[in-house]
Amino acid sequence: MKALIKERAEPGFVLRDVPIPAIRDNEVLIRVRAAGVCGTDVHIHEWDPWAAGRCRPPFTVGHEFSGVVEQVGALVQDVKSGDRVTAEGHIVCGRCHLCRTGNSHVCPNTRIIGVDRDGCFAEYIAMPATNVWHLDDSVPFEIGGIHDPMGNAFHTALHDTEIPGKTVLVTGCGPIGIFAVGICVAAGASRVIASDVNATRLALARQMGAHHAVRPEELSVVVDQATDGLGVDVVLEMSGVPSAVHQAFAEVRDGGRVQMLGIPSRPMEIDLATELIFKGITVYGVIGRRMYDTWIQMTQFLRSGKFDPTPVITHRFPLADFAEAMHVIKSGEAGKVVFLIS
């Protein structure tokens, strides 16, 4: 089969020719038919400190996909050859104290399918049948193929929050902050405020229902005057840049929320007696998908038809085209990129 690997410790990937994967008994076999194409498939193309750290080549990349499975092990019984998939990328070891207590999206032995083992850019991958999540004929490939990304936005906009009828922020309009517009829009939001410094991902959010999606230089002026003053009642915190995390802890009111899923580069400074213990906020730090309730909510909200994904997806190529499709990521004129493989 045809697979895109990163061979070396060194900027770049290959495609090459490699073995189609054996399964175990308690693993399938997934003809992949789309692929999302991630910031982390570019910090690892690009061989950064981060992925110098991680990542042990040579691997399969890629992790997030959708496809067909063509072959179940002999202990997997509620998947079969032919069913419509898409997969949990966070393999966890099920028998830690946090994943015995329905914590394990922390789970500290977890390994990630295109950074710790191979991936799904690839015509085939295998993954244990516990991480399949079968998708509704209704579902496109490519809507199944980026449901890590979108559970990552729902996680951040749903998890302990209460969004209907609330003012809602969210700071930096990536596929995730975009994907997490839409979301709260169909959630019930009273007002949603998007910020970022790019003119297209902006256009992309008010595509997705911001009622306002503004500059950060712009922010304060419109939260004061959608909120009469008081502040948002939930920031989605999605880029991880510094000056976005004290904005968003600065225009959410006392009493609030903030949702954390950006992650700085560096170690930053927080007042955390001016930012956070004097406002009375709560701050909720996010990582990955919740196994596997943030599942059924994508299910869900993709089944009532009011959240649509799609117009996220701006750019879709062959496997071969990756070097552009790692381009039009870097250049930041693209919205969620989508490998089409079979």
Second form
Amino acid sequence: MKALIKERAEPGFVLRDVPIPAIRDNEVLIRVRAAGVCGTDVHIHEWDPWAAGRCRPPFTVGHEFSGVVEQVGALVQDVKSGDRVTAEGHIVCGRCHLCRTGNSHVCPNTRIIGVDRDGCFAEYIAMPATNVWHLDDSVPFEIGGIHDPMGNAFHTALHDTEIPGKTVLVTGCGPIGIFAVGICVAAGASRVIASDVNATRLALARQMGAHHAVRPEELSVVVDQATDGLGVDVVLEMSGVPSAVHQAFAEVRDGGRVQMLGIPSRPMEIDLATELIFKGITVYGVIGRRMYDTWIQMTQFLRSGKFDPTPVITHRFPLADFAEAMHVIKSGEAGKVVFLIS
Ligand code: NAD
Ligand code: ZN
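Now show me the form predicted in complex with nicotinamide-adenine-dinucleotide; what you just gave was the form predicted alone.
Let's see the whole complex now, leading with the same chain.
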């Protein structure tokens, strides 16, 4: 089969013919149809310090995908050949303290496909059956292929927040921020305000239903007007940019909530007293998707018909055009970029 490989500890990928993976008794073999490309893949492509510290080449890249089950292991019962599926890409141990208390999204033994083991930018992938998630017939493969980042957005927007009727600020309109805008609109937020420095992405946020989509320097005036000077009830921080993190704390109302998904590239300073403690706010750190509450919410929102992520996908490429895909993501002119594999 064809697979996009990180072959050596240096920048670049290569498209190679490799054997179709063998499956264990608890695994299924999936023929990949669509696969989302993520910032993480760009880090691995460029071989930045994070990638160099974390990844051990050679391995197949990619962690967001959908496809059709081709073969199932001897112990697998509720997944069968021909099923249309996607999968949770974080493979957890199921036995540690965190897994056993419903917190496997922070399992310390997590192994991520396309990072710690072979991933999905290939014609086939082997996955533990426990990680497989069935897709409704109405969900196209390209939407199935972006459930991972969409799940990040659902987790951030809906975990322990109360969105109906509330005012929400989304700082950062990358693909995940734009999904979050659509989710909050569908969940009944009274006002969704989005900020970004990039005009293309602000336009996508408007397309997903943002009531206001503005540049960071316009934000404080817009929040004041939209909330009668109170500040927003909930902020979803989805940029990882320090100035936006400070804005998140500044624009949330006293007693409000800040959900933090964006990952700053280096340590940053926060004035805990004034930005957090004296405001009495609650801060939640988001990692991955909750297993499997987030997946259930995502499926149900898609079924509702009130949330359609299709406009977020702006580019589709065959696997062979991986260099172009990396380029488009780095340009900032894309929403979600997807490989159509088979
Ligand atoms: P992304 O990194 O492209 O999105 C970031 C967006 O922030 C960009 O559109 C950028 O223009 C915008 N931005 C830059 N400066 C800004 C500012 N001052 N104010 C507002 N916006 C600003 O793409 P993404 O894939 O949507 O990821 C969003 C963030 O979430 C990244 O930091 C990523 O590393 C992180 N992430 C976290 C998890 C997790 O599990 N915690 C998972 C995936 C991604
Ligand atoms: Zn565990």
